[in-house]
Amino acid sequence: MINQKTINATLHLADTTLILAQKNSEWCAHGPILEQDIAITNITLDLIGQSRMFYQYAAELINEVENKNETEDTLAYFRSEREFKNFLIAELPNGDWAQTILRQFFFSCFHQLLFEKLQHIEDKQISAIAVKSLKEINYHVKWSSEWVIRLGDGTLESHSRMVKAIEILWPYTGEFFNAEENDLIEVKKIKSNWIQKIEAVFFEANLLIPGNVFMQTGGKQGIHTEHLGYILTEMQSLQRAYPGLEW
């Protein structure tokens, strides 16, 4: 049965991967070395592909329930800041390479655990997307984990940058596990496994998980940081200037 819960959950999945991809794409041709420039660009393309599948499914559901004519493009390019449901961590500035890597690591570990559960839910379309995407996400976890260890257990400079990145990003990780009525699974149940993944890599990287800190929330409800408006202005500008434009 199609309901608003499924639509909102699908839009949340689509929005988060799209916005994170938009931020990661800023590294294209600016990576520290050519190989890693290509790697993060490929991860960005994976995220866009996942986002497209979720937007296509969301459009199908919306059109059936609300008798509209939405497409993946209208959902990506013609919704306002308040209508986006992405995690706040996805819209934060890239900062340096360490901050970008750590954000991808935090998110990919959560994404992996989430999709492992989503592949078993009753909704066959979301389940199929999860199964298809897990192969990509497993690589995202491996790649970002290796970089966290490389930087955390590297030079004094790289270690200090990772510590700074943890201070900036950790307060946004609590949102992963905030229970919402639109959740497709009980996200609180995967928190302990997520912490274990983080602790294992941090141990090798000579890094520590912070103590109790205030966690930022609001992304799923459309309450965002000041950064999302700038992201959408840039991302949506061409379609809003020339609606329906195709290459």
Given for the second form:
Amino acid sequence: MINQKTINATLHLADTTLILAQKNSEWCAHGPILEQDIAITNITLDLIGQSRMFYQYAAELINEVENKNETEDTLAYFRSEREFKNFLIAELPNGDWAQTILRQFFFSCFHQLLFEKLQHIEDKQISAIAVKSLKEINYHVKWSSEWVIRLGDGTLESHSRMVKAIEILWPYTGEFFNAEENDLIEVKKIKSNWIQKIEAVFFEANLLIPGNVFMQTGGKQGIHTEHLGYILTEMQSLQRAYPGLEW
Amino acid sequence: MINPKDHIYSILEKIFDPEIPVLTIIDLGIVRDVIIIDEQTIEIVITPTYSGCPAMDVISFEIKLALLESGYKNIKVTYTLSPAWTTDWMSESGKRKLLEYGIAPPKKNSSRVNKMLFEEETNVSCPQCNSSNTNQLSEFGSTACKSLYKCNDCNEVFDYFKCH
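Show the same protein again, this time as the form predicted together with the partner chain rather than the form predicted on its own.
Expanding to the full complex; the earlier chain stays at the top.
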């Protein structure tokens, strides 16, 4: 049976991958070296692909329940800030390469654990998307883990940048595990596995997980940082000016 | 008389992947099913290689075009995600064509992709000189499905179609 819960959960998955992809894509042609520029944009393309699959599915469900004509495009381009349910960490500024890498690492490790669970849920379409995406996510985890180690265990400069990035991003990781009524799995149950993954890589990278700090929340409820408005303004401007425009 | 399904496959065998123009969509294992609804109505079920593969829209368009040219009137191209595409479905002739084109084909078994950190796919042979003395320059190459390698014997840089 289709319910609002599945629609909301699907939109949350779609929004997070889209907004993170939109941020990462700013690196296109600005990466530190050509190979890594290509790597981050390849990861971005995977995220956009995953996002499209979730939006297409959400549109299908919404149209069935509410008799509307939503498409992946209307959901991405014609919803406003409060309607987006992405995690806050996705919408934060890229910062330097260390901050971009660390965000990808935190998110990909979570994404991997989440999708390993989602591939077994009852909803056939979401589980199919999870199985498909996991093949890609495994590469993202490997790539971002290696970069966290390279930078953390690199030079004094790269190490200090990683420390700074942890300080900025850590308070946005608590949100991954905040249980909410629309959740498809019990997110609290994957928290200890996530911490273990982070600790294992941080150990190799000479980095430490911060002690107890205040954790930011709100993304899943549509309460965002000031950054999301700017992202949507830019991302949606063409469709807002010329609704339905196609290439 | 030729079986209608075989006839449709023979048409699909002439459609090439827009990004790797030596491989057909059959070689790649993208076509999952051909359903004949009636004489003029058919449904082609395809699956994306990677979720974000930008070639899917073009492929879907080319399938429709090729079948229209062959006299079919109503063509529906639908997508399926399950089972998820894997390089294990690539045909042997597809792998041969990749190699001749200068791209190292994927190793047989996709279950090997969960690698340890900093571990590279080993024994990827250079498509130019066949040496196995190669190393990976980047896990991510010119398209989502390839990584970038370098041959240490002939010094040539080449693409490797990675296991997926």
